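Next up: just one chain, as structure tokens, the form predicted alone.
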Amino acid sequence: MREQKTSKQRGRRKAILVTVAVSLMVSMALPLTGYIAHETGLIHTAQAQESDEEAVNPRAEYWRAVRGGTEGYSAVSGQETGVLIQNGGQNWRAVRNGPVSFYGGSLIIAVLLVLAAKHIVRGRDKLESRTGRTITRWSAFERVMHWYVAISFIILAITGLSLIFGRAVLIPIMGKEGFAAWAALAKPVHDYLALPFAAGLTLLMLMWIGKNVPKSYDFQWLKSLGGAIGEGHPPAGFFNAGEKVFYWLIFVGGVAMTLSGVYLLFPNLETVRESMQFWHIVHSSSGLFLIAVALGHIYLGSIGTEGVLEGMVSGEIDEGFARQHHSLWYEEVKGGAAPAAEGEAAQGTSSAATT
């Protein structure tokens, strides 16, 4: 009896082992049936039918239509309110954050590096002599307008640069909350100061346009880079050729920046989003260009050239500065009198120092 029970138990164990082994083999073999069916072509037709049905994704086609600028219905009144997504915004963002930011920022950095190298290598352009006698160069009104436009431009430049490069430069430094607080202040300041600045710049450009007409002797100034090449200082009128170049760069850039700024401030001026995006690119590009140009002007008008800043502060310049940098204008003011001799200039300097 015991032998029969033992044999039955062994049989059950074998049956269980066989069942487990067969189950494992079947579970391992089942995934292979798909490959076999595919290779034999049994399910090729079914998959082809499914792929044909899914070749056109209804949702993808819907969003293609949306981004294509297809106009629909909207209860909101206004220009382009029936357009859900305007695809030009992607192109505008790519241009603004790409070429405009890269080349504009690179230009500003390049100008700073050139000015720093010039100051290290050559230092400040000093006066050859001082006479102690002064000539009125700027009226009080001209000085007030100059400083008004200059200060306004610096504020606009700082706020504008913050809005262009804030995400890439300021957020890592200030954090998102800090930059958000600063941007909330910078944006209205930039907008409200824009029109007063444009009015002051326009008046300043009109005041000095007659004195910035190119003359034949300006070519000699440009050829010698204002005396940097060769000996002596080339002749110049009230404005030398370098100042005239700066004036016309500001004039052209100012027109582009002002005109584009008007469209950005007043978006309801019969325009569409494509126009707004275009004018924003013009405004950003001209603004970055003018900042780079202004950096050169600020350097040369302050620490770069001796005698310039004191003239714009007091309105008076030394006769030695006038003879050195604006000889033709100096002769005109003096009624054609010959420039003072070096001995007289030195004597005037010593007497002024004694005084």
Second form
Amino acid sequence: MREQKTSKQRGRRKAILVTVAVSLMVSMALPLTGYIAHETGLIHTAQAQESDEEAVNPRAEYWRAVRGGTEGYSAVSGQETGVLIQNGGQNWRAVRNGPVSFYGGSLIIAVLLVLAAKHIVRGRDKLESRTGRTITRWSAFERVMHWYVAISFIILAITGLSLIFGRAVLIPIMGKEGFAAWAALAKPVHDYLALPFAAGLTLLMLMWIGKNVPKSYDFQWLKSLGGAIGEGHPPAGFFNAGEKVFYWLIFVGGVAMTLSGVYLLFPNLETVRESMQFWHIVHSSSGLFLIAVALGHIYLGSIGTEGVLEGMVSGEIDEGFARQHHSLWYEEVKGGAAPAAEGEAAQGTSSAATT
Amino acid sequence: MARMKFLCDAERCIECNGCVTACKNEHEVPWGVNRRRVVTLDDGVPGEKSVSVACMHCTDAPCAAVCPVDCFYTTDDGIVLHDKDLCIGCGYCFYACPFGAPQFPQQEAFGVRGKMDKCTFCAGGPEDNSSAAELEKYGRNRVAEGKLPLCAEMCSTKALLAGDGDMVADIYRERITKRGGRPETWGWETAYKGDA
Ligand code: HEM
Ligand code: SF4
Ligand code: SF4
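Given the form predicted alone above, what does the protein look like in the form predicted in complex with protoporphyrin IX containing FE?
What follows is the entire complex, opening with the chain shown before.
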């Protein structure tokens, strides 16, 4: 019995590690697509046009090296003052104003359209039966953390979006002076709220990581899209597979966004332009990606699903909701009709005890 | 219409830093900000060359393209200026500029930088020409007085040339014809592209 448990725990830890590693790799690799596009000639920047006609002349080599960013000496002290030309900026400009803005913006608009279409065509996911009896789902601490992270995320998203799209969207509406006044507020708000947000997000992610380990029955859930396809509701634990997918997307995006954001936050740490350009691309692309993910989460967590929001507000959800969306968890809470084969069992009983 | 450009003749620059000093003095540039700097390549070995560099007032300026508040504008003379009243100190222009021209009075934790400052080609800013506000924010407006940038005016070897791009190119071409060697219109391809 005991041996079985430890091997299960080991398997679980392994699953977490693998997920984290894959997530990190993807989050680091995604922003690079812009550079790949540039390298393969999809985007033309100025430096590509610099003439190479005097390929054999040693003096031409000399100046080509300068264009490539070789460093000299300058009596003017400061970061990189010896560099005459830094070409990375041209790529950064092309990638930020090009693919990052275009695909990031399109992704957000596409998500909004898909959600609107879903809501119009299928309506909200209805609660099949309301029993009037409730089960405790979230502790007060969990709720406070959730809303703290949610509100600071929304503020960071609005201020961040203002920096990248404000020029195109808000300047025509507010005028340059009006927008500059807003941006002058948005920037410091983004900068000072960032670390408190990152701390909250980290805590929230650690708090819920155990309940988000993928389980075999999650595939069944995903295959039927949570019951949208076929008859009846697929089984689900405390978090259903859809919520787990959200969790890991936010985990991946959150790690990339926090690391890159923190890097950008301290220009006093002698950070060179090349690394700032790189992390800025990671930050803006992961930020836009996260906003798209969060929109889906906000929809499904509010008007998209009947009976779900009250849980995060009061901590209590209706038994009917638990049976419908989290059948395995419900059975555990209700005294383990099925033998509890879950790491979640302990948590489930404790919250049942408080009911 | 004139199209203002800078050109530094690396065969003539002797790294005296006179242009750097003249600029700082003329515009009362804040401590820590240098609108112009001299870079010496292969310092101390044969073939050593020095180049004086500041904002090149680019065609299709990268700084202007990335500024979130769109505070840059190009004058009829092709001079790239910016509005400090709008600037939010995000540092994006500094990331985008190939020449490291944008500078900040501060560089502190939590992205505190203050308003961006850079070479104005001695043409001030959006305030009224030669007003006290213009002097305080952007420095002297010599162009409004019919004068050229002080750095180039007072360069002892006339390595640094400033003025209409065609005239600058003519002077430089004449020098090359007399002394031989290959022309090196340093930085022009990066800054002016097809316009060079
Ligand atoms: C983890 C904490 C975060 C940190 C440390 C951080 C830091 C930064 C910094 C330093 C910048 C550069 C501009 C500036 O100085 O304000 C920035 C820009 C930006 N941030 Fe964040 N941020 C964080 C969280 C977020 C979140 C949660 C989002 C979106 C949901 C976001 C989206 C953006 C966007 C879209 C930009 C503008 C990029 C551009 O203009 O191209 N950030 N952030
Ligand atoms: S040199 Fe730099 S600051 Fe000057 S116009 Fe070009 S990109 Fe802008
Ligand atoms: S630092 Fe100022 S001038 Fe430079 S990009 Fe940001 S807002 Fe524009």
